[in-house]
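Shown here is one chain on its own, the form predicted on its own, set out as structure tokens.
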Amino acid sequence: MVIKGKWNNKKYKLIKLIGSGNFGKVYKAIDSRKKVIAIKISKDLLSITNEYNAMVKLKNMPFVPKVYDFDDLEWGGEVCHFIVMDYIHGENLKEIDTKRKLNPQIIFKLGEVLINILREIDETGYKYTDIKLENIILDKRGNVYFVDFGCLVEKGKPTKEYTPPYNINSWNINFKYDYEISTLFSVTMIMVSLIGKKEFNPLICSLEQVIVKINDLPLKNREKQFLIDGLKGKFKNFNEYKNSLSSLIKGKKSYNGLSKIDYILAVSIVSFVFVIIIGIKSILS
């Protein structure tokens, strides 16, 4: 199927549906130059305009797909809106988790990459609130990308989009909202989900039950304690969490100090995971 923008008159051939959510559908497509791109189509003008503006604001950051076009079209007899952006040749964390089991050390290192990205967004005066497995993609070189920027809002403004398992306010915790603590909870829950190969639903289980699961994981005691502290809001800011995670990765007994991490593991692992580590190293260097 070929679509054409109403205002910019550019044509795109849709190849297949690759994602769907509350605010739109994403297609793999080809532009007039035969370049493979991704197109998000939505009926919600406010949401997709916010997403386009967010991607433009963060366009110089390496974890944000580039955007090329923003236009309207008639879709099924209705006026819709679309964004044209880079197609990331890779898999999201949900897809990776269903196909293979990642070593916990890789997952902790990935967590550090996520903290670096979210702290960088924070420094721009914005917050990314829908942290979940599907919104984090690793390309074939191991580079990390965030997608779905409709959730990006200025700091201090209400959260508009989130996914309950990764949102601290969904877990009935006696908690006065703090963006950094909430974000650290989300990243911790990402790591817990990947290590345990299970997403936890706050409508079905309590945080204490998640902690019981953590204690059953084949991890070192200090690794378990780090995850539990992250879920309980014991880390007050990005720097404290990052320092703790860096020390954990390096195997230090204390959480003091921060230095460069060696991302090439000494053990033999599957080739795809090895590529991921190389990509993570390139992001943090």
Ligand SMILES: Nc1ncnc2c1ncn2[C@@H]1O[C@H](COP(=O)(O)OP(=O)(O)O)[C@@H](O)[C@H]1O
Given for the second form:
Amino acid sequence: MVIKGKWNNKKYKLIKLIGSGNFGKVYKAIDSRKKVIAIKISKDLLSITNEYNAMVKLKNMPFVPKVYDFDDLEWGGEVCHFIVMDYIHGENLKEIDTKRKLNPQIIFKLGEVLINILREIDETGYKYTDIKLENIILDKRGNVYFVDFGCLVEKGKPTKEYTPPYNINSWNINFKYDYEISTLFSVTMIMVSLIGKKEFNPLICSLEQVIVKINDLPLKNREKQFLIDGLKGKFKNFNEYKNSLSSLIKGKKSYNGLSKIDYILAVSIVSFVFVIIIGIKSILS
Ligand SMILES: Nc1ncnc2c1ncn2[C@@H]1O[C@H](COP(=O)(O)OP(=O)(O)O)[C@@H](O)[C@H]1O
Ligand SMILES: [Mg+2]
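Right, the form predicted on its own is done, so what does the form predicted in complex with the named molecule look like?
The next block holds the full complex; its first chain is the one shown before.
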């Protein structure tokens, strides 16, 4: 199916639906120059305009897909709005989590990358509040991208878009926290979900129950303690958190660790294919 923007008149051929949320849909598509792109189509003008403005504001940051077009279209008899952006060749963390078991060392490294990204956003005076597995994409080279920038707001303003498991406000927390502590909570919860292969719903379990689960995980004691401290607001700022996380990660290197994530992911894919080949051979023999 081909869509055409109302004002800029650009045409795009939709190839495949890749995401579907409350207000919109995301498609893999190709533009008139045959370049593969992603198109987010939404009826919510406020949220998608905020998203477009946010992506333009953060356009020089390497973890933000580049945007190319923002326009309206007639869609099923209604006026919708769409953003055209780089298609990230990879998978979101939820997809990765359902297909593979990631080693905790890789998950801690990923946590460090997320902290670097969120700190960079923080320095612009804005906050990214909808931290969750589906909004973080890992590309084939091991680069991490964020999507879904409709949630970006100035730091002093109230949070508009969030997902309860990763949002400190949704848990019945009895300590004081600020924006930095709540961001550290979200990143910690991302790591806990990936290591435990389970997302926790604050409507049906308490933070104490999550901590019991962390204590049951096959981790070193200091790794468990780090995760528990992250959820309990023991780290007061990005730096304290990052120093503690770096010391958990062997080698203590920070940003270039991405290639290692990629390498280990690639190894896990190769070994998966290898297991299939061995399996097929043993069935045939
Ligand atoms: N630029 C992109 N490149 C590749 N995949 C993307 C891109 N943007 C979004 N996606 C995929 O589509 C899904 C939904 O996109 P998102 O912007 O989070 O929409 P929603 O507001 O519906 O949650 C994401 O989880 C991700 O897997
Ligand atoms: Mg999303």
